[in-house]
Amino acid sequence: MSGEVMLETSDLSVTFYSQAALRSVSLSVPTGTVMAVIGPSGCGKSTLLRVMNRLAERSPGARITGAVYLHGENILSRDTDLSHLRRRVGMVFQQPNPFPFSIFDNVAYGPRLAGERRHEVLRDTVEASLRQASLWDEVRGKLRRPALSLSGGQQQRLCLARALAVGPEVLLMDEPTASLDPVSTARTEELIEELKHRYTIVLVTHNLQQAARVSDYTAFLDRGILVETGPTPVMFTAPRESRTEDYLTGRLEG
């Protein structure tokens, strides 16, 4: 991989309670770029995610050794300021998880959270980070509505635009598309492409044809092991190894 490595991981490894979740993964993802994860159900794609911004530690029985580092710096370190790491790295999961404030409360709350209380720079990055979300058009004038009210694919949008609000480097995106319609789903793709330009993101999937579609770069998980990784139209046209190729033919069950 050419370029500046934004997040890498190095002899990474998770288990919980003594069952093997990530087997030393040692992964480079380049400064703005889309990582695409594939591999089968239960083969730690979503644990990896996790760890990148500290989360996996909460699980009960959690053990995580190696190290993750974002501009070489390892996160994993006992000095590091997680509200301040998860400011750097936002997150969108599966499913929308939007709070039940209003629309502008919650893409206010990372800013409010980290200090701001000026209404016109709430004011203003709540627009901008809607604008980044492909929503403020129609919700511009319904920001004090609740944001339960939202359809489900807006409100995966709205929680977009939340991690957006606090300057993110790195967006994790576990799944997002997984729980939306196919009009929704062509968005949030269309969405990545745009903004890979200001964020690198590390994109978990099960669905090849996403990952083909929307990444640079593709890394595919197997019980744990990272079995290969390169850029993607290589690793779906020419992969290396057989259980790839068996993975992305149909072969390896997902």
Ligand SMILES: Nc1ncnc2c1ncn2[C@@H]1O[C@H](COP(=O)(O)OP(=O)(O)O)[C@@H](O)[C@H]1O
Second form
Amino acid sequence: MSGEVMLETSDLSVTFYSQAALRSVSLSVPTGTVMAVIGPSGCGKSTLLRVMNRLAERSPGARITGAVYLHGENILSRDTDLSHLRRRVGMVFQQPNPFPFSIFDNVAYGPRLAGERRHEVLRDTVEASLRQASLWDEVRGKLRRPALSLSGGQQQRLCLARALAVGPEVLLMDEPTASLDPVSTARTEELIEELKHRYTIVLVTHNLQQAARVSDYTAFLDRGILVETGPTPVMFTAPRESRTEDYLTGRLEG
Amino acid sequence: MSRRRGVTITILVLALCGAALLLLVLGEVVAVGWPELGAGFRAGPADLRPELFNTLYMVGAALVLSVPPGLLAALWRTEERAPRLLEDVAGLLSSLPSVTIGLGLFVLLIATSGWPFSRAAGILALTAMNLPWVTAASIPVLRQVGESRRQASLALGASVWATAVRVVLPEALPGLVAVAAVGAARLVGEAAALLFTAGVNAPARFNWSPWDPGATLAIRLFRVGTESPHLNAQAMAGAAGIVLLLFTLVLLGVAGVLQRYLGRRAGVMDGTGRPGG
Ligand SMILES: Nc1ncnc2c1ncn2[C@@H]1O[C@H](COP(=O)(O)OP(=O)(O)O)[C@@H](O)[C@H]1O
Ligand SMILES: [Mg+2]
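The form predicted in complex with the named molecule, contrasted with the form predicted on its own above:
Next comes the full complex, and the chain you just saw is listed first.
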């Protein structure tokens, strides 16, 4: 861990039709770490992720103020190249959302968009990405099969491989295990442990044990406000705020 | 008997009555036209081939002119979030009576600018009818494509238009084929908009000129059936009706097969439209 900051939000506020979803959130994510974002549903976790790759502004009525720095550069600025940003900041969604293409074409989607046409290069990238997502052993020799023929857990790892194939620095994961069975969930958690050596990860999760197991830092959001953030072991054993303690002990669910 | 079953049986009986009535009417057309059908494909007063050719020519040209821009307008609305007005105007224009489009173009082109009653004028009328219709009919088809796949594509760095081409269009293709086919069938059966524009005559000799008169099968059916002095005018109209029906059935049948094929292929197609791997 270098102590360098990869991603930082400063005074970030988001409203949808003047309904506040995030209120003045200032949070920094050190390079090469896993930051877990926890909080009751509707507290703004997904919105926070979706600002970090600028998908939030697509929602009708969205208004975003403040700043989000990636390597010190404000990505909310008007002249940010969105394609370039989104190749640096990848995303895995809550529901697996593979394209109705073959397994190969799903993973090759990003590199092809970036102009890669050489089949050998695409093949190598696809293999490397599937290996990193620990899906390779299950799909080798079946890359032409439809992605939708895979199981839910496999589809989610395929979506991860698809995001990795673009070569991001940051991975945004929005409750990636919410729709998976316990075995797939455990596998995905192991994967996150492996991936954090190469990527900076922001992991939204509903599952407090998951946050405790895989994250280095935790941020607790409540009604759009960042209540507390700090190293995960400290947050889980000695939270400073009583609201955090209430949430962690299950007295604040909703 | 339960109330539920009573309703089901009533609906079934009504549907059967409707189907029987339709079959009766269509059967009548076939019965009347059958004796003259052979003459429709030989030189002579009953020859249908000029009208058949005009129908293919004009509907084909109108589709080429109207489907791409209509689809583009629909994409502009669904993908680029163009103002709602676009959708409302397309909906309004596509529900105008087609005879008013014909009249408008008649005044503009033929009465004012000296165009002849021609295939070209007819093509413009069909294009004007089909453009807003394709736009309005494509929008719901494009909306059916899952927002989650759009977001996945954008999150991988694709632009809105790259997403439209690689994700939205391939997934919407079967539905869009249906839109194009129903649009084509509407144009094939159109008479009102063509009366004042394409005219009621077909060229005596085969040629491709857009300035020659452009009577279609539907126009012939209307004209021969109502004002021809021929003794067997009804039979000639019936023959045109049979060809028109067959034409429409074949069109929708081919579209249906294509739709099923595309739907099945969608599972293994890549974003560039080629089977990948
Ligand atoms: N596209 C949107 N339009 C309107 N309101 C939204 C939209 N997305 C989120 N919100 C609102 O913003 C708040 C935060 O939502 P979200 O970030 O999805 O919460 P979480 O992921 O923590 O459950 C919620 O009140 C939600 O209703
Ligand atoms: Mg959420």
